[in-house]
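Listed next as structure tokens is one chain, alone, in the form predicted on its own.
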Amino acid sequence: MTESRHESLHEAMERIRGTRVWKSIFRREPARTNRTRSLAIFGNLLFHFLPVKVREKSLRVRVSYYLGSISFLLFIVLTVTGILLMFYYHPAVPQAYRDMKDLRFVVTSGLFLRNLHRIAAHLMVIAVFWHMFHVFYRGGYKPPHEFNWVVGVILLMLTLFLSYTGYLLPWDQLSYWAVTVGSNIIKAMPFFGDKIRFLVLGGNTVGENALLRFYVLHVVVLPLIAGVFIAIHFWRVQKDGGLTVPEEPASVEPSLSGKPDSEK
């Protein structure tokens, strides 16, 4: 009763995948044997980040520690805190300092959301760069993957950039001069570090201009260029035939008198 009731669920199913609609909607056979299973993997939006077979030397934690992917957790961390700070905070003079005060005394858990945000920034930072510093060190640099390392570098500049931009952004006296001391350090580059001061102060002192752009860029272009690259990372660290896993040195296979090769 039961084997029989399994054929004809398992006859309506073929009947189903053989209409018109199912087909418009899925394009590939049932994941059964390894060629449909690739397939289902490289043409899903959510799965074709993962690669179809893994090293199991890759799937050691000492060959990663998972920095990548407590980089990428923080990142969301850090997104959901900072919009959940953007309900309270005014990119205005002098409002954005009330804010802050705000946050730390009246508004209910705002002193846990706000450090909850600023300790998982200076964690990214740590994150990215030791991560940084271990992929190098497993030659994360070397063909094929030196697109990607790349790319970790240009998320690795994202990440200063966007703690660079949300120091400014509690209007204290920390962050005020600590901006003031690094524009001018900008400035100080030969040939276009006026323009460049300019066009991030939005003017030649750090104001109000100043703190909205930094707001902007900390809050909407930064992050979303940062969502891009990291897309393209993970993408590519599976493109590249996963991660970074050193060769183990061939073993010398002995000649006929008994003695290896390099002995003669």
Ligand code: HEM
Given for the second form:
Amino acid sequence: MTESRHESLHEAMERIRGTRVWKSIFRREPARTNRTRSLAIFGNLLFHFLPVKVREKSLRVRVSYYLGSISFLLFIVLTVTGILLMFYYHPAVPQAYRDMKDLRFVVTSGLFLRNLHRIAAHLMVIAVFWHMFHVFYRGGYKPPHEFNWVVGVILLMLTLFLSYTGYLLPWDQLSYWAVTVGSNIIKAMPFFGDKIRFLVLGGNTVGENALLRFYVLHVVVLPLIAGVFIAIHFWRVQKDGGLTVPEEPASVEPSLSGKPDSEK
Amino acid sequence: MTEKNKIDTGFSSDVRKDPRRVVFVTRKTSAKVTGDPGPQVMAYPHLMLREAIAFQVLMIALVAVALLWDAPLEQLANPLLTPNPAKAPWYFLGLQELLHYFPPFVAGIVIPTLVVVALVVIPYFNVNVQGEPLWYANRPRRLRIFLALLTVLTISLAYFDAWTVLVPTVVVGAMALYAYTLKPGATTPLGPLQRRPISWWVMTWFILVAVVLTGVGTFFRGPGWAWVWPWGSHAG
Ligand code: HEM
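Following the display of the form predicted on its own, present the structure of the form predicted together with the ligand.
What follows is the entire complex, opening with the chain shown before.
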């Protein structure tokens, strides 16, 4: 019975994929040939910066642990849950804190939403660091990937700033003092330390101006910049010829430029 | 003929008058075309399917944790009530641990700046693209330099009482010295250490120090930044 149900579902999908409407949306026939499968990537605004073909070796889990993809997926999860949280949040003292209480006790699944956002944020910091170290150990920064590594360093900083600006928003003791401790470090900068700190906080202490500034940075400025750099990063992965796959252990003996002592 | 451009940039677009170099053939080939690329597959569906699986596994894990664990929420922020210790977010606790040992200008400005600069220049600074092992050529000379550096580093860290930096530094140093003693082709579990290039050792040292500092700052620091055990009560 399931067999025939399956068949008809399959047929229905096929029929839908053959319609004019479907074609008008995806700009191609069903992806049955390699030509239409290529079109599925470069004929699609969202995917066109991905490669059309990938090396089979680079798909192996151990090459990347998909850590870059996971960082990106966490960014998406954070964007979605973050927008939902924005519906319940006012960047004002002390309303911000009351909103946290409301999320916990009033809003349906509000706490779950906040938990998701917070875990994804912690995980993204871990995933991005891990991705960086993993790229390093497989030599992924070597030519022609140099500049993409630099883009990566920018993404790392953006990730940390995103996380740090978000940390203040609940406006509880934890977030208040964490941000106070962090922002005191800026004071150690010679000459303009105090000025920069004033600029960041909108005052000499962490107060309602700092909350507003961190909020705007957290929900608009930094995510937009990060989105642009992530796009550049993906596009460069493709343009640089795909992932760096270290050679098999058997051939890992480096092609040596120096000579061993015995040959001297 | 085409109408003259209203805004003149001084750049001619006539290829016949202005020959440009089309191809530039260098002696070296770039890394991306060396080596056998191996078989290729279509990104759609092969890559897309794997990304979808990664996404689903990730979502399941996220939802599971979000159901079991709750985001913390303490009392309303109170500028007059400083908690002891006041801790930065966990990824900055390594820095805060450094601040405990070094003057703020060094720990808060110089070291982070140096780390970021070092990260940026990694791909441009790479003099050893082939990944020649540290202990491959010039062994006696490299050993002398290595021991000198390790000694200076150890003494200066001890001078600042920076034990949580010192311990991982000595551990990595000992590993590198052990790699020096390995016979070529040793198949022990630590055998591969002898093939590691110097960049590997520096990065591993950096990661180990960062992990130890962050871990100590997160779990082992209590009131007044004194050492506490995470399982002991530090309700003070
Ligand atoms: C928001 C943060 C980031 C995202 C979303 C991201 C995403 C990705 C993705 C999807 C890939 C290809 C597949 C993979 O390796 O998993 C990649 C490759 C790469 N990433 Fe990232 N990345 C991020 C941060 C970083 C950082 C911090 C660095 C290093 C400083 C970095 C350096 C690179 C390099 C050099 C490659 C090419 C690797 C190779 O050729 O093997 N990325 N990134």
